[in-house]
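Just the one chain here, laid out as structure tokens, in the form predicted alone.
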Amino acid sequence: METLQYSLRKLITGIPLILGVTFISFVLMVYFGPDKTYELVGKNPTQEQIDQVREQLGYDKPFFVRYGDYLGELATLDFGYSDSTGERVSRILVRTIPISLALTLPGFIIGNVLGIVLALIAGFFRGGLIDKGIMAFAVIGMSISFLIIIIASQLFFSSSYGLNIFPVRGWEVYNFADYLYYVTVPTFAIVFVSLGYNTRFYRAVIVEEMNRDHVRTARAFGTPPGALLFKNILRNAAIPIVTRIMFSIPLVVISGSLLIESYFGIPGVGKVTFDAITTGDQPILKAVVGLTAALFVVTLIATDIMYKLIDPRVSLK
């Protein structure tokens, strides 16, 4: 009972976020966006033309009348048709959000897992060669451009230059084999950039909870090393390392496969939204920021209850 009265204000408090969120998208759409009136006019309209294709699009109506209108289809999650397509928006969502929660899942829990484990051996060896190998690699990988990782890995795997085994764009899946084929080399790019980023925040966190006088005390009385690592550093530092987590989750089902989809043609609802934004298709733009505000309160519930099961001294009020 506590949890659910704790996530009903949470869900309640999380409506300014919303609409500050889609207020601000929305006016930047609306006077900053692309107007496709003209491209689909034709050459040389009358002022009639004008007028209709406006109509159609809604262009027409007062500013607050049409933010109303799109807090009316995010409360349904019916945000009406494409511009470009003709599509119903939520059709697309519903078919290209799996695509890419399949494209960037396996990286983002890799580059988790391995993130936290190599934390664990910098911070055990804290100061010795081993922990500044693993910095050494983590700043590298924070200093490459995504894009440059990309094209690497490309010409690594997908090419005569390298192994070429894998596809160098493409998603034609249909089986496990074909997922796995088409898979690998985002993969490989997400984790490489993402483990930098992430190593170095956590072993930053578990080192300054190995510094706690719990640890120190558990020391003293001979609690043997991965006992140590796990039970008294690991699970104390699990909060940060939970909210690092938890955080990223809205990125990684929209914003976080743009430029992997764009860059490997896969048809996910990253390439969608980057179709969207070069042909200023406003339906899906809509959608895609309103959809993402509304999985960051979400998240910020999951994230908080989250805590109460890591550690019971947390309330949730």
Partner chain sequence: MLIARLRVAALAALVAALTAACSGERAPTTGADGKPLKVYRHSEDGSPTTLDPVQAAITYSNLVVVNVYDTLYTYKYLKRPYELKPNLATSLPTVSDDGLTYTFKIKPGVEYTDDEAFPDGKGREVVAEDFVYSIKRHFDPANRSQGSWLWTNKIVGLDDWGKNGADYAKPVEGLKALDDYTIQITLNKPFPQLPYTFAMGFSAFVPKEAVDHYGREISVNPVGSGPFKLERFSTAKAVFVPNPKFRQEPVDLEYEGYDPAIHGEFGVAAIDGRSPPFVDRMEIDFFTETASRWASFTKGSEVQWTWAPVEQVDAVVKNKQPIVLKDEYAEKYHYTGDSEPAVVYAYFNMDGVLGDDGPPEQDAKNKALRCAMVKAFDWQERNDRFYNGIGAIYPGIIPPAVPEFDPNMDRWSVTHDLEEAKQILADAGWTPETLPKLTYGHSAGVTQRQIGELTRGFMTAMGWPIEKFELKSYATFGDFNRAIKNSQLDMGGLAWQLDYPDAENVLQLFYGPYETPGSNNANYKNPEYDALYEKTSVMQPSAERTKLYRKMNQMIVDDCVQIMGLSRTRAYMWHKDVIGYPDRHILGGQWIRYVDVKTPEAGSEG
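Any chance you could show the form predicted in complex with the partner chain after that form predicted alone?
This part shows the chain on its own.
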């Protein structure tokens, strides 16, 4: 009951956040976003045709009317049709979000799990050669551009210049074997890039936890290293770890991975968003921005509830 009340309360307080985010993004989209009119008119347009397209796109309406329409769309989850493809936006999202999820989730999970494991090892051997080695690897991972990682991965794993065992491109997934075939190289690229950031962050959290009195006491009582790491340290460091993971979820779910999908030709929501940004497809942009904001609010609530599950001392009041 307490959790339900808390969730509802948070949901209500999340509304201003959604309004704020949508308002700012709407201002950016309307005043600084591309004008689609002159891409939709033909090669030899008349002023009348230009005016008709502007009217159809709603560009001639006052700003607050357009913003009001947007909020209505967000409330009803009906964002109309894409200005580019003419397809219903909701249909596009339903088709592409699962693909992006299936694409990015393994990298997201492996990147975080591996990051935690490496952070634990680095923390345990703090200051030693292993710690320095892991941190050096993390810095390398953070220093190389995602784009370079993608191109290098494609060349190494997928092209005739390298191993040539995975596809350069595509998403023909009919079973789990296909899935592994198409997801391996993108996952490698995602893990390679995220691992450095994750490891450094989690190591900092774990090292801080290791310096606490209860850890020193447990060590003095002769707690074996494994139990010490997983029971005494990791569990107590769970709150910042969960926070980081949870707040990454909206981006994984909605935004996908723009570069990965573009380079590997995967028809996920990331590619759709990228195309929408470059072409000024406002119905899609509005949907992605609005849904990401709403998902952040839901994540915020879920994170708070998880805090309580992790640490019963946390109150939801």
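Positions refer to the first chain, counted from 1. C-alpha atoms forming the largest set that superposes within 1.5 Å between two forms make up the rigid core. It should be emphasised that the depicted structure is a prediction, and the values quoted were computed from it without experimental measurement.
Participant: Core-aligned, is the CA shift for V65 between the two forms 2 angstroms or more?
Facilitator: No.
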